[in-house]
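Take a look at this single chain in structure tokens; it is the form predicted alone.
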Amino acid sequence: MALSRRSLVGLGVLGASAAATGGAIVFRESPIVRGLIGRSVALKGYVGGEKMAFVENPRTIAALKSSALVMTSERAGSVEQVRDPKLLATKPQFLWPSSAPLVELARRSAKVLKDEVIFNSPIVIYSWKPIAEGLIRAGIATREGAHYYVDARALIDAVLQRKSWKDLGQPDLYGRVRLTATDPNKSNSGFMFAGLAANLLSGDVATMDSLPGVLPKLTDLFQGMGFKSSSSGKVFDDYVAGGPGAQPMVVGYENQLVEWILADKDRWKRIEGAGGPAKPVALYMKPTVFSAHPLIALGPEAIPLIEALMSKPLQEIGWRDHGFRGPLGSVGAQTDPMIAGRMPDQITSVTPMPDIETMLTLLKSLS
């Protein structure tokens, strides 16, 4: 049957105003407009530890806050965060580890909707500069510029060998080499060393079939460390205010000296003036392993999250204020003058993790 004009007339006015209605929801419900009236989405999940000064930082509120989102992080290790199931309980909306493979680990645990990379940062030594110009006439460092490199199976030799300081240089040191890693069933830092040390010491990238014949010497290595923090942010902070005496060298990321340098220029520069043999440096592992930071989405609501982070006004504050590189390994437009020069601008050294099978029976025997 034929409507009639009056009818046809009804049902368009009915369609313009549906179709303005949803567009208007649509509209309301846009970030940025919800940003603009006030209304954010409050986000919890877990956070690694050398994350949270960024998240923390009043920069990174805002520009959050300007797409309408705000997050309630808590600390956790990157490998707790993927596997305990405490945390998991709790129906965390994001979860952000500090390695690419953990990813795999969380969808055995959880379902995730969306992971990216945000940030990537290479795993260093850090040390002091009279162990690393002690390193240098050992034979085992080298200094191009402003940047320290370490051969890094050399130095795990060295630490297995148990050499002494004075071996590598350094006779002011009691006792033997010691190298510190967080532990690797808990904190990225320390699994990633893990890896990175299983690949060196099997002389390629670590299999199901190579880990045995290396799993001694693994073994040996990092129970030589005596106790193992689960957070890389504490043994980073022990390691600051420790001295070269008590924390000669630890495993950490790039980017937390330079957090470390920023948060304080004025105790950065009072050290850089005295000359003093406590100065913090970097030392850059050949080869290393890449720390990539993905955001890992276990709810839809996160999701925005992933696109607001990689925006460029996060990624520049991840890099000016933090020393996180962007997801490629880059550096950011902006360096703050205090830190300029003091990374390279790239690493060319990196060799892949071992994958997820053989980095789990690594971490069972190092439980």
Second form
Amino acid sequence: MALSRRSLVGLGVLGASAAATGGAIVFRESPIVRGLIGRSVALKGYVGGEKMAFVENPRTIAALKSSALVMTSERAGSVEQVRDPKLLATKPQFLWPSSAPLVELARRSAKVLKDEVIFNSPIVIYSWKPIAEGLIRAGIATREGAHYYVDARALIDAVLQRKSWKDLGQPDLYGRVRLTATDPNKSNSGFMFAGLAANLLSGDVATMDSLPGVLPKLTDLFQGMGFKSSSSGKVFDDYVAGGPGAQPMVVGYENQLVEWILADKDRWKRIEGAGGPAKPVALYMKPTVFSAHPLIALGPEAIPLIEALMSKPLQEIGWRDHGFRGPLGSVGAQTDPMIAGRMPDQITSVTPMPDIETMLTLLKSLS
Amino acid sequence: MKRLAIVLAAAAIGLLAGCGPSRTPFHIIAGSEQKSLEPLILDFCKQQHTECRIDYKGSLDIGLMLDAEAAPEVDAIWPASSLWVEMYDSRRRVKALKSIYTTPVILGVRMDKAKDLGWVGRSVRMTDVLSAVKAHKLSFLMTSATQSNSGAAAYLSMLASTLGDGSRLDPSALQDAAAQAMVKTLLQGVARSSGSSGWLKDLYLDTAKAGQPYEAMWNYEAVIKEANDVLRSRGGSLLYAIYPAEGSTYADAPLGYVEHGQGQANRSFFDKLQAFLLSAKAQQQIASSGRRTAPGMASPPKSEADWNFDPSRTVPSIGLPEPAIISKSLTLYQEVLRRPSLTALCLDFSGSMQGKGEAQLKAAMRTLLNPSEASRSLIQWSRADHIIVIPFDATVRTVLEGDGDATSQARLMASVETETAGGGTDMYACASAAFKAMQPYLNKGYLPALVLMTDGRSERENDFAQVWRTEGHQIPVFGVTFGDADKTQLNQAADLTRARVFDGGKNLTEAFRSARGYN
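Moving from the form predicted alone to the form predicted in complex with its partner chain:
The next block holds the full complex; its first chain is the one shown before.
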């Protein structure tokens, strides 16, 4: 059947229209264009407490919006977000825990479409200036420039030996040395500290072979801590709120104090100017472990989020406003004058985490 | 077409409702120790043109509210300590929980008593407190450890002090006979208990005003300061602050959002409120009240050396165990270690209680006298308690007695079940009978209380004060109302005997439960 001229013209119009519509659809699906026309994709997921301030930072929100992304994040412990069936049943599109080995755990519970380390932060111990000075007097800490370093094994031994604060150069505090971490079965900073302690007590990176020999001490260390929160962010909030009496030493991420200083610079000026014992300090452990913060995309919509978070503007916000080091542990280009020199450029003494099977066995013993 | 217009209009209204602030007041449930900060919050709400409502509950009530099947119809909670949220919020309803201030629970000792005990200007250990209680040289007010955070904090410090150097609560203390005996002796020092730290402070101040102050009170450092501010203004004797050397248990006063789908406007208001309370301006006001704020937030108030108050002093905290161990510790308190109760319950079975009243009263008793029901609210009896139940109308119908053993409770309940409403009302006759029945058990280590439940007005009242003075032996007389009961008589009895009245109009079981928390 031959087509009339009118029909051909009609088909041509239809084809052009279809091409234009298709083009517009492709064009509109570009994240930048979606951002420009204000049609953002809202992504729902769980984020470790220590990154909530980054996620809620208006500059972060604006930068993500320009990539047409909106993060609807709920705080959840890093370990529980990759393991807890109740949390995974809520169908999160992304998870953002604080440790690379946790990606392996996430794979066992959900289909991971893509994952990439966005930030890095070493695990530190938060304490108070008089306590840090006491540790120096007791011979287990040093001060190098503006930074305090503590012998991690010696500190863990002091806790296990139930040494008193007096033994550690702090006669003003009654009782035994107390160090608190988060619940390693729920939150990453406790999880990482458990891995570090296992390494230190084993004398090398802990393995399935060496772990049984050190488990009694590890169990004692964690049981002795008593109540352990499920969120690193909450532990840090409690640390600054509680002061040296309530919270003498807690395990946290390097960036948390930086973020806290930058969140209210006047507050920090008042602390520096005031007398009294309430001056927060970070004790860098020798050795320590690096906490990586991998974003795990469980839904296809979350894959562009990885690209956006790896972009220069968002990496700079992570460093400048929140003290997160880049994916390779390096410091950012711009540093707020308020925190310049506060963080060592290089963290030289780092131990790798035990493998995931060893960690799972360890977690089981600590639950 | 008309239907479409209605649908569109409804959608538009829905959208508008979603955008604007909530029309109902922003509802906060707080611990009684936050009461003095209420004006700070209400001023902020006013500035934000948002109506706020603050109701006060004990820590356990806040915990049970979070634990309930149905989400509580509240927007925020501000309990004394995050401990209760950790123990009860298994459904993760509370979001953005942040400490607003901290304050340790300490022992305030009447100045002359502190001097007598030789505690002024020196370090005092929990063993010193134990020795003073043992020698009958010290008694104190302390809230119920299972109902209120300050009592729980004092009790956990006591339990921690029994093993090792006392700076951490070792879970093995729960199985250690010597440790339990020590805490049991310490708790013999409880002169009066309550379900509210704020109410306990008022009780101390009332008795001080009447020239009969108690000897000491476990309470928050900030609440002791509030009490001392009043005592100082009256020219009275202050409470000397004892910080047990082993350490204290801190309240961290966390404010958290309770999520139940209220919408973004409510959440935004909460965020603003929390940011305001953590701002330098609000923190300065909070610090001025004697509460401890985070470093750099505010200048602490001046220390007051005459009562050993120094908010800049580092007070070590007790190391607390996991929430599950704390729960076990609280059960141990309720079932074994606390001072046993001598409780008389006067139950109104007059004619006006017919129908709904009788049914609700029996339902309330089925909770109170059933170990598994009562233990949900941690008010279960122990074998050491003595319970007197007196159903009454115009006269006393019978006097039933038993203990906290399950069989004994079942027997008491079975008798209550046989009662039917009828006749006139005379709660005073019941009170007299209760005093008589309690008499043989007084001065035998029990903590006594009479709970008078009535829905009406008793005709004979003229000699109650006299009867209480001669036969009442300082027993506090709590009231529980039902229906539209005239509260005047119960209030008079409660005021005279330094107790309080609980409104059972909405929920009689809850009212009895609250009353039980004071004994």
